[in-house]
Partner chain sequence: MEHKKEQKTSATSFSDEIRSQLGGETITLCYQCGTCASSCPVAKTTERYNPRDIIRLSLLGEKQEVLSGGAIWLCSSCYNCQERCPQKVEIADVIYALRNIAIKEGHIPNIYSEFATGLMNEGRIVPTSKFVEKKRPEYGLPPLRPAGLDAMKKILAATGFDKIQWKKEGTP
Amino acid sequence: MEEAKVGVFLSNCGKQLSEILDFKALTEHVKKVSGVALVVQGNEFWRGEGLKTIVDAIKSKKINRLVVAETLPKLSEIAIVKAAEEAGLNPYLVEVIDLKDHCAWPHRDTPSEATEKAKAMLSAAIERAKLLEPLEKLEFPAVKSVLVIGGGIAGMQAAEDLADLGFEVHLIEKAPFLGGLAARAGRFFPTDDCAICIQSPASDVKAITHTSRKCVYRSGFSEIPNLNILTNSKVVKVEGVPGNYKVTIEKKPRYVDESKCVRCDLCTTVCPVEVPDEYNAKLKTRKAIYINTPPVHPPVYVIDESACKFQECAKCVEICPTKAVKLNQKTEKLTLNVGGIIVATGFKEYDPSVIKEYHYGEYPNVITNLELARMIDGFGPTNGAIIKPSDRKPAKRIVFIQCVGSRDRRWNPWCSSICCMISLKNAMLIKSAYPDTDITICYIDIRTTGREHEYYYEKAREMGIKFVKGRPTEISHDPDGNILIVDVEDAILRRFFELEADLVVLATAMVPSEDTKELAEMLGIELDQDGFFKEYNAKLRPTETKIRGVYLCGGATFPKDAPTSSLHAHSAAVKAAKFLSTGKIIKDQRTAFVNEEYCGDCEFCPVICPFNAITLVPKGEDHFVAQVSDLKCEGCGICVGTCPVNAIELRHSRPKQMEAQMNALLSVNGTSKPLILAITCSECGHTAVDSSGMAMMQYPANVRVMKVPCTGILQVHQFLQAFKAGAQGVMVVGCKTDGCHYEVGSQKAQKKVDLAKVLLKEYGIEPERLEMLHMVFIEGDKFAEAAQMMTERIEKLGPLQLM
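Show me the structure of that chain alone, the form predicted on its own.
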């Protein structure tokens, strides 16, 4: 590699820094460092004449490495790197450090000590720059096609958005019809209008007017260009990498040709088989060949293969005027090539039959909210009449029980967030249609957090719906009057009630839909403790996963109401569109690589990698080595910190680069206090150092800061290396353990610190010399306090005695 010629550019920040730091001494110090070819002082180097000076030095070949001490480093670094690259320097050969917030301002009361620390910082940057290697931008092809899994309102909305944007979209739904839970819910709160409607497509679909929303059947949804809808289908295999997935779909036979069926209903009139209709809460029966009412999509019948007698009967075949019934259809498998995947698999009601005190499944007049919704629906099994399923007589007294199976650590500890509003909606719809109905809602808390939800609750009270604060302990059945008795303690009145009811409605918890775990394994994405899909970051990236190109929306992550599901769908669609819009994925090469000579069969790194970027590949007989995907690797280095044989390194943060930095930082003291090395992650840990300087908080100048990508990259021997290099104490500053930018990096670092402390004790070194701290940006004061604390602690311990 070409001999390093480092150019060092020292900004005095409009002479603010030169009032604290001795720039003449700094310049003389830097000139003596080997490999330095040019030293320039100035007011600023990230714009104007200062930046031109850097560009000229690069173009004239005076320098081939660049170190800039600049203020506003996070902003200035962008301009400096861009200009350096345009001038012909590889952008990964640039180091920008902050002498203001990391040195001058926090140590302004001890300027000579600050100057000595600045010398150390500059030396460390130069030594690192000398060892940096040029890296390349990597480019990967991306297929401009998206698979959306789940045909509920979220999945349909995401599919529509992407198709409108010109992407090829495949929408698959495992049920025979689109619609999901919304189709069964009938109406949505707080507007009480139809649940199964979506936005009008933006695409030019003839004869469709672009009003605010449309029923799905008349929305033109299925006619949007580029949108391929597959019902009765599910994902069975996913292969490939972000931007280029091969997805195998299993499509079950419908036994009805979608291109020929005219929905005349003659087939159902002759079908002799009747089975309970699960779509309608088993409150009616349907034929073996059937269609849901009202239809969503497709407007085509389907045959229930578990009930149909097929060739033994075949009456539907005989009567069908268009010859659409095809009893010989087989399961098909097809492969889709897509660049991104959106998971919109929704949620379902928790089965309350396990809660024995409520006797669901035993007493027919104990039902769930979704089953009640089917009764309320005018298209439903009772044509809108509210009845007792046991004898089909009108239900005049109805008791709702909230939080059934939720907010209960026996079953599900979480609040499902939408159940209160669902019960209010159903109660109000009944009260509107049947004002004489006596309705009581037993609740723990009524949670009305959405827009206009509190007004909805107030309206329910005004309509005469009663509320009892208390969780019922038991439901019993009086067979003489066919009455249900609900035992409940009113927590406000502090007395027990026995509520008589014709119908008890359980507002059950909402839980992940079927096959969630299986799908997560196929996609390589995580589930949270509650079993729902886990977002990349619940605060800022709620529709992304750690796997590039795989997104989440709607109830796949947690139960949501319709507006929130719709917002999630739009978000997921935009994320997928941004990812695939150029047809290629560009990322830098700051990734891990494996030295196959040392690697061997331990399997630690594939397990620890948060991004599934490492696989084992065979190398010779019974021997496997790790292989890193540059596309998937996020450059955290946790694999480096985990490898027991040092077979993995991270480009741009190699051990020799870190060691050179460390030695340089500890090569200059200039204070009477013991040197302390603070190793920070480049994310929250380093921002805490930034903010302490920005706020001009003071801490001792003997604390030297070394930045690494993630504290998870650190190995135990590096702590010992720091002590050997001259540190009297070591602070490791990472993200909060539950908020690490790389999921587990901070946790892994904590474990290694704990292990190192044990080793230090065995070596006769006080373990208190090593400490792990977890901070975020707004905790700059804590960094300053910790630096002071560690200094005082080490002073009390006295000089380190190495054997």
The other form holds:
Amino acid sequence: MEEAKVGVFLSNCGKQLSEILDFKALTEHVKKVSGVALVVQGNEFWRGEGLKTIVDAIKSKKINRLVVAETLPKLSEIAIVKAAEEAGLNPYLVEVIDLKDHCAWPHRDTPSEATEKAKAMLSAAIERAKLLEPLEKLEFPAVKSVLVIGGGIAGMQAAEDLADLGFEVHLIEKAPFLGGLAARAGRFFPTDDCAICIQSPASDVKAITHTSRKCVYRSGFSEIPNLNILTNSKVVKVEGVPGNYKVTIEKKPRYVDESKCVRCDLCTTVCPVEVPDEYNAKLKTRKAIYINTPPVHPPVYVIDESACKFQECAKCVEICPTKAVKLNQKTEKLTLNVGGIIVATGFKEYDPSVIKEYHYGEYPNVITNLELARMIDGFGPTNGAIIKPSDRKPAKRIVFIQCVGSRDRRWNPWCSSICCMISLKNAMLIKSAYPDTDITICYIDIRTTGREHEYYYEKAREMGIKFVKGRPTEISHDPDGNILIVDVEDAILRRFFELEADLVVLATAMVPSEDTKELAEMLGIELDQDGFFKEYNAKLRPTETKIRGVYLCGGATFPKDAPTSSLHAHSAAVKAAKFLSTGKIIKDQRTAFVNEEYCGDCEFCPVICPFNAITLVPKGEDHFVAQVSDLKCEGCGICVGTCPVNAIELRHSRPKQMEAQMNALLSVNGTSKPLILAITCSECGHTAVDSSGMAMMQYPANVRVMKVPCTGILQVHQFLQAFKAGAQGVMVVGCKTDGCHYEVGSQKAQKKVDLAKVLLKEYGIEPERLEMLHMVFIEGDKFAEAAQMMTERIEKLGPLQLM
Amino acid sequence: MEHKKEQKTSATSFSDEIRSQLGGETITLCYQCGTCASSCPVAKTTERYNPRDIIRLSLLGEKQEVLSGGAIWLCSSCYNCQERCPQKVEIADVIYALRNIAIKEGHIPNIYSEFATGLMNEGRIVPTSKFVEKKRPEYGLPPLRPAGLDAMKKILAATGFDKIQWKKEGTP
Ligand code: SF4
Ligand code: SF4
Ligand code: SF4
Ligand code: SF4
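Form predicted on its own done; form predicted in complex with its partner chain now:
Entire complex below, previous chain first.
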């Protein structure tokens, strides 16, 4: 490698800094550091003339390494690195530090101490810069094709967007028909328009130009070019990397040729098998060969293989005029090559039969909201009549119970968020169709937080629906078993009621769909504490997962109403499109690499890597070594912190770079206080230091800050190294344990600090000299306090005695 | 108009006090759904007792009303409420915690101080009578054995039971 010629650019931030720091002394100091080829002072270096000075120095080959002391480093760094790259310098040979927020401002009352600290900071940046190595930008192919898992409202919306944007889209649905849970809901709140519109095909409209913007029924969904809809299908295997996945799909046989069935319905007239219709809440039966009504996608029949007698019968084969029935169809396996995956698997209704006191599943007239929705649906099993399932007579008195299995720490602690609106909707639909129905809703809290939702609640009261503030303890029935009795306290009146009802409707919790866990494992993404898919960041990245290229939308992350699911789906589609639009993924090489000489036959790093970037590959007989995917690696270094034989390193944070930086930071003290090294992660930890400076909080200048990618990179011996290099105390500052940008980094660091404390004791070093802290950006005050506290603590302990 | 502010225990300090008692830990989870009340056989028979009310009053810091009101002594410890509370508030245990605090503060219904006195003096909660002793042989029962008063006293001393000021108060 060419000899390092470091250019150091010292920004005075418009003369603010020279009022505190002795710039002359800093310049003199920097000049004396070996390898420094140029020192320039100026007012600012991240734009205008200042930036031009840097560009010129690079172009004239005076320097081949760059250190810039500039304020607002997160912002200015981007401009500086970009300009340096354009001028011909490898962008990974640049080091930007902040002398204002990390030194001058927090130490403004002790200017000479601040100057000494600034010297140490500059030396550290220079030493690190000298050891930096040029890194490549890597390019990976991205297939412009997306797999959308789940054909409910969210999946359909995302699929439509992406197909319209020109991507090849595969939409797969586990059930034989599209529509998901939403399609069974009959109508949607708060507009009361039809839910069915989301599940139907183009009908007879082939020309996309004549479709509707408001109604999916007329949207021509299934006719959208580039959209491949696979029903009766599920994902069984996912291999590959973002941009290039190989997904194995298992497509169950439909036993009816989709291209031939003309929906004449002759088959159902001959089919001898009759089974309860699950889709319709078992309120009617259907044949073994059936179709969901009204017309759905695909608009063809399907055979229920658990009911059909197959060759023993085969009556439908005989009668079918187009020879569409194919009883010998087999399960097919197909492989799709896609660049991105959108998970839209939704949620399901909780089975409330575990709540014994409500006797669901035991008393036929205790039903769920979704079952009620099937009754309300004019196309449904009762043609819109509200009946008692026990004798099919009209239900005239209906009691709804809210929060069944929801907000219940015995079953599901969360509020499912949509059930209040669902009950209001169902109650009002019944009340408008059958005004003499007596309806009571027993609630704990009515939650109507969405747009126009409160009007809904208002209207329900206006219509004469009654509300009782109380959660019933039990449902029982009269001696004849005809009338249900709901035992409830109205907390407002402080009075007990035994509400008589023909029908009790349970507003049950909404829980994660089946197979959620398996799918998460296949995709390498996380679930939250409630078992729903977890976003990478709920507020800023609500459709992304930690794996780039895998997105989430709709009820898969939490129960949602239709408008929110749609929004979420459009957002996921945009994210996937953005990721794949150029057909390639540009990724830098700030990644981990393995020294195969030392690595072997252990599984520590593949297991620990939060991004599944490490695999074991065979090397010779019975010998395996780790291999890092440059594409998947996010450069956190948690693997480095875990490897027992130091066989894995980060290209941009190599041990020798860290060591040189640490030594330089601790080389000069210049204060009367003991030196303390604060090792921060580059995310929340480092920005907390920034914010303490910005807010002009004071802490003593003996505290030196060293940034690492993630505190998860740290190894126990590095704490000892710091003590040896002159630190009297060490603080490790990382993200909150549940908010680590690399998921587990700060937890791992905490564990290492705890372990190191035990070891330090063995070495005769007071464990209190080492501390781990967790904070976020805005907790600058917390950092300043901790720095002060550590200083006082170490002063009390006295000088460190190293054996 | 002048508002006279009553000097009252703050809500936080009373609920903290309950929470620090064995059995009282879960009280603050209550969201007033009323399941306990509609589960409670006692609440159904008398207006003087409602477990939801007691929890509410306690959380709002109405310490005097809760401790001296007498209601807390009406719970029959059937644990129906506790089985069904969706927030896993250990209601019956909370009531025990409240009773313990009440006793410590001297709010003891007559009947309980009588039980306690009987136990300490005679080793029995229910005093024996000549009538009972005469009746026993008629039913083929052996004569009552004397209570092991010495052993009882040792136990009561070891548990601190004898230190409690068993003052008399009204009957609930
Ligand atoms: S073969 Fe199966 S679906 Fe066809 S008619 Fe017979 S039982 Fe029904
Ligand atoms: S640096 Fe982080 S993301 Fe990369 S391989 Fe190591 S643990 Fe995985
Ligand atoms: S059942 Fe539980 S949550 Fe509901 S009012 Fe009673 S104590 Fe509170
Ligand atoms: S334990 Fe007490 S409060 Fe609870 S239901 Fe039984 S009597 Fe009522």
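Just so we're clear, the structure is a prediction, and the values are computed from it rather than from any experiment. Here, rigid core means the biggest group of C-alpha atoms that superpose within 1.5 Å across both forms. Numbering follows the first chain given and starts at 1.
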Pro106 and Asn280 - when the change between the two forms is described as two rigid parts, are they grouped together? no
